[in-house]
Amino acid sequence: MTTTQILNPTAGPTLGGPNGLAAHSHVGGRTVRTSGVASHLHPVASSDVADHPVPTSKSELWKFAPLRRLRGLHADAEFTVGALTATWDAIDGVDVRVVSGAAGRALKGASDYLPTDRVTARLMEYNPDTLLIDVPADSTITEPVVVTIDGADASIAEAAHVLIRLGDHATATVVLKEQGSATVAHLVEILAGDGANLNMATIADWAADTVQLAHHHISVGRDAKVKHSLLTFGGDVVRTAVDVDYRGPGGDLEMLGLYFADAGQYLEHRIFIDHTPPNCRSEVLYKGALQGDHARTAWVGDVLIRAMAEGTDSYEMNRNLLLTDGARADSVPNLEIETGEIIKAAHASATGRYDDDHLFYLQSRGITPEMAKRLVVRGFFHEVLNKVGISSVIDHISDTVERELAISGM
């Protein structure tokens, strides 16, 4: 059975269904996290919109973004109810539904998330609804839970909230597909209980007129394992920030990213991983390709290893492939380390054009220059796709990469 619901209904069902995790919210009054990091990379976390000024190009966290093209989403664009819908197929053992009213508001911040920017603070204040994907404790869901979010009107600004919640020792695969035309502020909260195992992928393949400001917050439970894949292709401007924290020792996080920017397109990805408990792991691999005049991407990866996070094992890598002249990729990895009692903390970043040796080798075997370039790009992305671990997503992204390569005549 396929279910479709508007993401901003005026009424809806109430919350129910135990899963071993207590839902709670910091919204509904002024709440400020006082244990934040005193750094320009880590602004105050607060549910009060007034605590988050409108960002400017001088703001460290927004210095790359083309603010004039954001249609006011970063400032005070009026949110309204439009044509943003969610569709999914029912899966036994998984509760997927839109929760509205007081129950929907109670789910805001269920992952211990507090807004760190004006966009999400306004979203949580305005939108009372939550698209809940709830997996009960101790359950194993073998079939992927696929939810498609579809926009039909980019002339209005909308706000959407998704909560993916796995109970203790639950196992599931979740796929979010984002498509169509939209101007949307989007918050995705991911809560993995103790011992849970989640493989989650987001495919952002919007229409060319879409502007999206998205924020993902991942809360990793004790001994939980989370794989988070972010695959970005469409849209005019798409900016996604991902914050991660650990609820206990033994948490294992793998973050994968793949993006492809065309002429005039701007794609930005920001990552902040907060290692506080000991003996946790994080591994990040993002790869992007750019083609066409004024194609631009920005990737900023920040890992904080606090003084008490002994035994941390962390690595982050970003690589960018410039396929044509006129494209630009910014890549900024950061490490903040407060203890030397760790297993590893490393990062790497590289941006460049085709490897001439690779092209020469392929052409010396009778392969045309165009096909040689296509094979190099396929090989460049293969490392990420091979790790995603969801066959339907791998097939979809492989076809999308071929579509992108066709744009440049490869």
Second form
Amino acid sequence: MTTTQILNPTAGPTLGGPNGLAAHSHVGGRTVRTSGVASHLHPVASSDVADHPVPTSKSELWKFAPLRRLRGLHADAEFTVGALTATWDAIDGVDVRVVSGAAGRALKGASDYLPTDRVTARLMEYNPDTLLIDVPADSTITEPVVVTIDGADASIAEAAHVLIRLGDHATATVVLKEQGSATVAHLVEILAGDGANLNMATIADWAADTVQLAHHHISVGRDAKVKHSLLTFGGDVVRTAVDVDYRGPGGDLEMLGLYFADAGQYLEHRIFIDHTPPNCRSEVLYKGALQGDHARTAWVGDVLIRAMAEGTDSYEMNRNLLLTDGARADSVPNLEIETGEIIKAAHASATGRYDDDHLFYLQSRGITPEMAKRLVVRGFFHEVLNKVGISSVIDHISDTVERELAISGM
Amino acid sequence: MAKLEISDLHVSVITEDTSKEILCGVNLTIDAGETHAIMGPNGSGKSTLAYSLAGHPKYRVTSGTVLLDGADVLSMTVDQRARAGLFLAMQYPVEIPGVTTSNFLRTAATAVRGQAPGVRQWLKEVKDEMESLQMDPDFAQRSVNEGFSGGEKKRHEILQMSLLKPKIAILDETDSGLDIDALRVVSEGVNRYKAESAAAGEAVGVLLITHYTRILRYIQPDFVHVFVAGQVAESGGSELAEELEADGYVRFTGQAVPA
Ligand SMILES: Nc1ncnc2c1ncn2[C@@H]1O[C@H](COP(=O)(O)OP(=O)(O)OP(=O)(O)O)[C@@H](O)[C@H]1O
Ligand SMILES: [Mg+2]
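Structure of the form predicted together with its partner chain (previous: the form predicted alone):
What follows is the entire complex, opening with the chain shown before.
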């Protein structure tokens, strides 16, 4: 059975004003300021919008973003009831539904999340409907849960909230497909219970006029395993921040990312992994390709290993391939370590053009320069794609990559 | 029948600010069915010769000609040279992440043969060649050269030669880094292709660059050339290789070669 539901059918917040949120303990106006290391790794976490001034291009977290193209989403663009729809096929054993009003409000911040920026604080205050994907404890769902989020109107600002909740020792695969035209603030909360095993992929393949500011928060349970893939292709401006924390030792996180920016497109990914409990693992691999004038991407990977996080094993890597002149990729890996008792903490980043030796090797076997480039770009992406582990996503993205390559006549 | 004629070839290597002449007038003719060994000290320009023939963009030909069956090789692009029948087994094959070996081999064969080989026959062809080269079939599913050991990379080069069936094969130190069993397997691969191509009436011409005579015990050279300072200093038969092995290059360079 296919269900399509319009997200956000209720007109704005139904409960009180900005501070009328006390009903929910996770969100109730709490403000946490982490002292100690003073850096952008520790922005203010608060549900109070007033705690988050409108960012400017001088704000560390927004310095790469083209603020003027955000249609005010980062500032005060008023959220309205919109045209975003969510569609999914029912799968036995998984509860997928839209939760509105007070019940929906109670789900905001359910992953123990407090907003760290204005747009997300405003989103939580506004209380859009929550699309809840609930997998009960101890259940194993083999078939991927696929939810398509479709936009139909980029002229209004909308907000959307998704909560993926896996009970203890549950196993599931979740795919979010985002498409269509929208101006949207998006919060995706991911709560993996103790011993849970989640493989999730988000395909952001918006229409060319879409602006999206997204925030993913992943809460990894004790001994839980989470694979999080973010595949960003379409849209005018798409900025996704992913915050990760671990609720207990033994958490294992793999993050994969692919993006392809065409002329004029701006795609940004920001990752913040907070290692607090001991013996957790994080492995991050993001790759991007850029082609065309003013194709721009930014990638910032922050890993914080706190004093208690002994036995941490952390690796992050970002690679960018510039296919043409006029494109620009920023890449900033950051590592902050407060303990020496770790297994590994490595980060690297590389941005470059085609490797001449790769092209020479292929051409020396009779392969034309165009085909050689195509093979190299495909290979560049497939190194990540092969790890995603969801065949429908791999097929979809392979097709998307071919479509992108066709743009530059390859 | 194939013929590669190299006449008075001068080549400079292009670096960021300078260009330096490495090949200073190379003359060499390789006829179909012949095997020519080139031996010479480190840095004498052997790989430069190999890369220049294949068309590597780092090297600039400043004068001279290279003809393959009368056709001007130097005016061809890298891929055109390969399709014309030149093959270079590289000294240091590069790793290409994410491109599977099977996809690479099929794409190359399609390009060189001018049409895609039939799937079933192709799979058998690859399987048989890999078996003769004692390569694990799993290699086909791995990225090109990625994580291959030195010896595995060299087998992979010879595998490509067998599948692409060139008229002229240039083997740049294919024997380096091989243990004795691998050396035998790889040499047999080359000899098999020599015999096969001869039987098909398209006998391959081989230019074998090496530092060691041990490979020449498996692959019999018709000619041995001593390469010094960007030129062929002397040519002879296999007795020349034996002399080099015993005495080094002193007679040609006027100085002892570093061990
Ligand atoms: N890209 C380059 N930049 C600068 N110099 C180079 C470059 N490539 C080759 N050379 C120089 O050209 C000379 C010849 O190098 P080449 O690799 O052709 O030697 P070779 O005979 O193959 O040596 P070996 O036996 O060690 O393989 C060397 O002095 C080398 O340093
Ligand atoms: Mg060499």
